[in-house]
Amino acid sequence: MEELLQAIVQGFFVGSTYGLLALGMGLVYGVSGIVNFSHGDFVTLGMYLCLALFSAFALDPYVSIIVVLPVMTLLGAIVYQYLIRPIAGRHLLMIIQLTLGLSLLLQNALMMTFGGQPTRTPSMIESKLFIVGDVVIRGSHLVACISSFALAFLLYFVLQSTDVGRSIRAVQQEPRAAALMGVDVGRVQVMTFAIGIGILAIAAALLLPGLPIQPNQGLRLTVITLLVFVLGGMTNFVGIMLGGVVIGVAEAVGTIYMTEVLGQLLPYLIFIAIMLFRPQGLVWRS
């Protein structure tokens, strides 16, 4: 029971960050209808930018957010404006091919720059432990969980209560009507994609402490994000965060109680089971 409780708590904390990753995907999909298959590679890029700042200036990953966030947000705006936007209204297969090409480009660029060996980035709270009863909580997991839910709430507040958020929701619901009401649809789409990539920069710094990273891990992160994204109903914030927790707990439980292969398969088996019985996702969509 102690091991099970430990696995559930650890899975909850890590899963909240998976939810944050999927929120970035859901935000972009809701506005532009694009599923970014290089999603995980942008997360990996954020991690390696944090590593570079640590190597050059001894900046902790949490401090590196100050630099990595604006850099990746700007990069997201450039990628959408000059690569994705010209083909955004065309065949879906073209978008898939483009984002997969971006994935390969980022992987190879990181491999040529940093090498292919796994590496780690230390953090000031990596070794901090909090003991609550029989449960041991890593400081980095606690920070990631609190930050992820706080950012999810902040994003929800912005979308519901600000002019920028109302413009994003208008484009999400009906782009043509939004354009007739004076909303610059193209600008909103560029801004939303940039925000989505900026969210990945924050998630990268939250996941990084104590985690071995390598250039080819992007595909795994993309797949996990897609699982959470679909489980949560694609645009439902509550469902996406809940989906992240489900996948995180399944991953942690599988690692402890199953063989290596079955443990890695458990999140996918749970995903398939949920989709069979609740194809609309974990939360009813309005």
Contents of the next structure:
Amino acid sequence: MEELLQAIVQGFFVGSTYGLLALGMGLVYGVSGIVNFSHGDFVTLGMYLCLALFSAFALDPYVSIIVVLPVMTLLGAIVYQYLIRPIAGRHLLMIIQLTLGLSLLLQNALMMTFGGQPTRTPSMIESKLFIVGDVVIRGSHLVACISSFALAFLLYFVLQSTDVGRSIRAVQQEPRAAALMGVDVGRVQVMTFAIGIGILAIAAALLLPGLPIQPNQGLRLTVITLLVFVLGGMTNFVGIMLGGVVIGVAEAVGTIYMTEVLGQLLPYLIFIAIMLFRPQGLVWRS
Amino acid sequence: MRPEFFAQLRSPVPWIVLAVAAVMPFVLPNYYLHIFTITLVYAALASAWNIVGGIAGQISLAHSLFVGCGAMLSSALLVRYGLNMWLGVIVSAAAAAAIGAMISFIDFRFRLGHLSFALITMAFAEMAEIYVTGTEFFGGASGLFLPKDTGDFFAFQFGGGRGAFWAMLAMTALCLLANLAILNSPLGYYLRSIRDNENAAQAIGVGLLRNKTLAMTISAVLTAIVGAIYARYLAFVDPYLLVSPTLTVEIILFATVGGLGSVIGPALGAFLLAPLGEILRGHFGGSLPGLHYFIYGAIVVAVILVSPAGVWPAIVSRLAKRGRQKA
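Now that you have shown the form predicted alone, what about the form predicted together with the partner chain?
Below is the whole assembly, all chains and molecules, this chain first.
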């Protein structure tokens, strides 16, 4: 029972960051209709940038966000402007192929720069533990969870009640009408993609403490993000965060309760089961 | 079957190419024959993938699962139970077909157009890697060793490099033939209509589930057989090579660079890129691992931006233009 509670709490905390990863994807999908299959590789890139800053200047991953966030946001803007935009509006297959190529490019650039060995980046908060009742909470998980939800709320607020957010939502709903209302659709799309990649910089720093990282983990992160994204009903904020929690808890419970293989498969099995019986995602209106 | 199919088979060009390729084992030194064999493996995989990804427009990311099914299952059945590998190939091809059909059904339940197929197949590919590397029956993370190749054809042994080359050549020819046959049959038209507009295809009476499942099954069976021959050739079955989703990404990139949807394109892509990759890996594998993948990635991004249809259609249209100018 204690183990179960422990697993659920831990899964909830990690899952909220998965939710954040998928929010970035959902935002981009909603505005540009594209799904980025190099999503996980951008997260990995963010992690390695944090690692590089730690190795060079002994910067804590949380502090590195100050540098990594603008770098990744700019990179996102460049990638959209020069690689994705020329083929936007064509067959979706091409976007998938392009981003898969990008994934291979990023993954192996990291491989050539940092080598293939798993590396850990320490953080000042990593070893801090909080004990509530019988449940042990890692400091880094707590920070990750609180920041993820805070960011999700911030993003929601920005989308709902600022001009930038309104223009993003306008493009999301009806690009042509938005363009007629004087919204620069192309600029909004570049901006959303940049924000989507920027979010990943923060998520990378949140996930990093205590986690061994490898250049080839990107594809797996992409898959986890996709699971959450689809479970959440693609563009629904609440659904995506909920999907993140479901996948996070499934992962944690799976590794504790089941034989190693079955435990690791649990998130995928749950995904397939939900897809079979609730093809529209977890939340109704999406 | 349209008459073009038979006309293309009667043309001498493919037969001459096949004959020239078939004498290669007597001409090429071992290292280059090895590269040629690997290239044929990728050419066969890319053109088998083309049935689903190119003709039907369903980006399948699950093909590493089918390669793994053919390679790992038939090898495991041989190593663990001593089952004849020909039978093992049949069993694993049937398993691949069943999995392919199941994936198509799940995709049909959850329709998001082309996107859902990519998502679901990617989840399956990840599951396959986790499952195979964690299961003792398949040799776990360390893989399986096949018994020595003595050239006993009835035990699925082809007698080393030359035999494996011919077996792979035959398989590549079979995959290309399957592509040609599908493109010239009603199935090919149904699949292309699904690729171009799913809703319109359904409205004129093209059965989505039936045709997609058929394409996926044919592709899965071909891929599994290629996987088994590849495993026999390598003699060591490494799950991190054969069941890794990266393998699928490679296949897709080859097919994309060559030109999706055509018969020649995907195989051409493999012939352009696979030897390059093998040679780069041979020279820089120790000092700069990942360089060949990096270059693949760069090439595919460049090809999509410059000539989105791929290399082969670009060549064809240029030749056609020149022909018209002369006339």
